[in-house]
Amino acid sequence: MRTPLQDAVGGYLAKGRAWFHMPGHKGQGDGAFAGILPWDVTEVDGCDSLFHADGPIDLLERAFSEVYGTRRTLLCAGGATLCIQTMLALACGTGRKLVISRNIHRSAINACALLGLDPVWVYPEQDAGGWFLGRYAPGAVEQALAAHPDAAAVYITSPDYFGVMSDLPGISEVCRAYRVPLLVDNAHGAHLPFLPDRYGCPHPIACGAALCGDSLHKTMPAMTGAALLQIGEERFSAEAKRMMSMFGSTSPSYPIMLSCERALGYAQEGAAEGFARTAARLDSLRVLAQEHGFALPLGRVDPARLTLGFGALGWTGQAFGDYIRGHGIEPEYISGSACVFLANGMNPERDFVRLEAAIKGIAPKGNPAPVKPVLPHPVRVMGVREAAFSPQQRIPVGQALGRVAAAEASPCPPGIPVVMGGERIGHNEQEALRFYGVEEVNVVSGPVERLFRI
């Protein structure tokens, strides 16, 4: 594997120059920081500049583009958040309509507020089983585009946090028919190209997406904040760097970018074998979990993610968290009824042995009926931007009837928001918030709020 960025930074360090430049630690560290701080440089001579790359960073981006089969790939040290902001700005500009899946990440909601975008919500189907929300269907996207022909783009999150994957090829075909770009929040799917073909889980760019954001740090061996903006349509290439620089820090982290280079090496050699082994191991655990009464999401799911619906066994989130940690395991996420485990080739076999023992050792506490997710369809009375920048106050849910939400209120990130900023809290929304245990919400206040309050 070529390591142009590591070679460039290492070459600079080898010169032994006095650091009369940022950062303030001057490359000096002890203890746990002794190894990393010397590599935490800035845009010094020979080390390139992220937003004006023409050296080792440019070479690194070109290598990523070849691995992922994109028109262009941009390195990002600001997580998928920065990728999401960039692709929404590239495809939509400001003040446009956007057909968008309801399960969006908070970063996308904030980007809509910053750009003044007008969301047209698409809701999931109930096709992932009784304990889980489902997928976004091409038919629902087509219906939204037909009703809103002025929409600038379609934005879908897939896979979702529980690993449920939507029909991106079908949605892409609809987008082509309506001549709008498909944008995909693929934060949890940077590993998809390295899974065996038999799982049928291609990367969004291979499905026809125009743009997507990948969080390398979620499923690949990279530091937190490492991400990639993947460009599938050439028309977005020229302005992508400039647009990313409008949202990103002017001081991107070199350790994060160097970790991206490490993830590239894994992608080029090791990822295919690692994810094949991981998926096969999780397949066996899925069978075991079903035998022991866990609910699993139905249909196509990410093979490198294990989601166990412990609610089907009568367990609460607190009890299952205590149980799984008692087996020496820290999961990715625990909701009120399901637990998410992320794995890749970096997990040693002993990790899977612990998880297997935990699944085998669990005893049911009942046989409850599936708890269907409550998902009301609120009425929007203000724009997302207008609500976000209005004066607001935080009040108990019991006092929120008829008020206008100032921000999203979710059961728990990454849950689908019950209400978004600018939507009125009616009886259904109030009951849903109570159902999910949300006790307080931010609402619009001041003179502007009185115009919309019932």
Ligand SMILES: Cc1ncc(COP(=O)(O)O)c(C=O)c1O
Given for the second form:
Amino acid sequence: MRTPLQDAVGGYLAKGRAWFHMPGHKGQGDGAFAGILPWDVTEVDGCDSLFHADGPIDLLERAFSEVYGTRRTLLCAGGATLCIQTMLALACGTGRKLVISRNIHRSAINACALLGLDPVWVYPEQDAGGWFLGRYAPGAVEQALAAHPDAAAVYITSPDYFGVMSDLPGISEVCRAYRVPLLVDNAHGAHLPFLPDRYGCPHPIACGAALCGDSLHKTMPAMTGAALLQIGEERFSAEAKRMMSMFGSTSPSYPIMLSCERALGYAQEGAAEGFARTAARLDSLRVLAQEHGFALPLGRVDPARLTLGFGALGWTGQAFGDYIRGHGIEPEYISGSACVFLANGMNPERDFVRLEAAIKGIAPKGNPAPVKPVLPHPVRVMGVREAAFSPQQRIPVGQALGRVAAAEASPCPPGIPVVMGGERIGHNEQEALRFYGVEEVNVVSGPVERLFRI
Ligand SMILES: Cc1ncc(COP(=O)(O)O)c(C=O)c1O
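Alright, leaving the form predicted on its own aside, put up the form predicted in complex with the named molecule.
Let us now look at the entire complex, which starts with that chain.
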């Protein structure tokens, strides 16, 4: 059975039952909803149940597990966010310390707050070129683990938003030596197993990760919210569903799960060809981009993602955004100095032709030196949880000196936060926030209720 879930839902629809069950639309859609609402069933007879799967959903999860080479794979309709909450809870429980790369996504910061986790930050190297933040080195992780032997896990985000990939095999070796599990935010890397081997970008589970969260919807042909929790170490299997159900909705979306099945079909057939073609096409655009003066991230990067450092040509984010949209292109993300384009086999050749024309047509506005990223190491005075659940107020950065951040303040998400919740805003932090153009920050407003100590 290649599409067990679609067959099950299709079989249910074919019975023509009267819908005296949720959802309230009763499968009656018109306009844009005509095609989708009949498939938006709930956990009815024959259609399985996500958190107690023993039918088509279970088959789907087993097939995913085989494709990704995991101990177990869990389907998820709540994005990588839900996978991240689940893996942090599984590996750390509550109130524990863990070693975390500073490029952490907001979903993980929130999970740390919910679970009362105590992060020990690891900062990136400068090994991706002047315009980009670099990788998280095994040596830096080892140092953090040696200084914090009570850490419950290591948590790394790789690839990052710009496609920069850290040395996960090296970090995994360190984790093994210190007997802690490696957790990877692989939100941007669900497609990694389908890239040609020559790029050397294996999936985190193949690198030795104990757990990772993949956003299927970011790089594979699945609907927004589709994700996979990948389990590499057997000891996390038994409790994984229960833990995911603690954070997720009890009514998972069937259209999203059906779209996971579609992505599985693509993974089994088509993805290898599609990503090989995409990576080769983007390789040619990378050469062209370099010839035209763009900066590219150096070292190992995801080849299915094109990151163009337009800052090296003297362009601003606003001007480059206008320029690229003028070529009929909507990118994934534009920072102050670089633009990220996501591609896969679903992009027709005409998309790449537009990109090519835009790269060829760029005219330098100067030749500025790379702006060195400013990354202060703020002092933590309060737990992430305590800060997140404290009364807070939003104030201008100019008035924030000496105050405690209530939440992370980033240059422009997904930039690395200058301060995290619970960290004091000193002179360096205030300067860095100004440097990145951050105008306001959330700070803890006193007197702080000390209900949520970590
Ligand atoms: C690095 C990273 N991790 C996690 C997430 C959350 O993923 P999702 O939107 O699938 O919940 C994102 C979303 O952009 C992300 O960029």
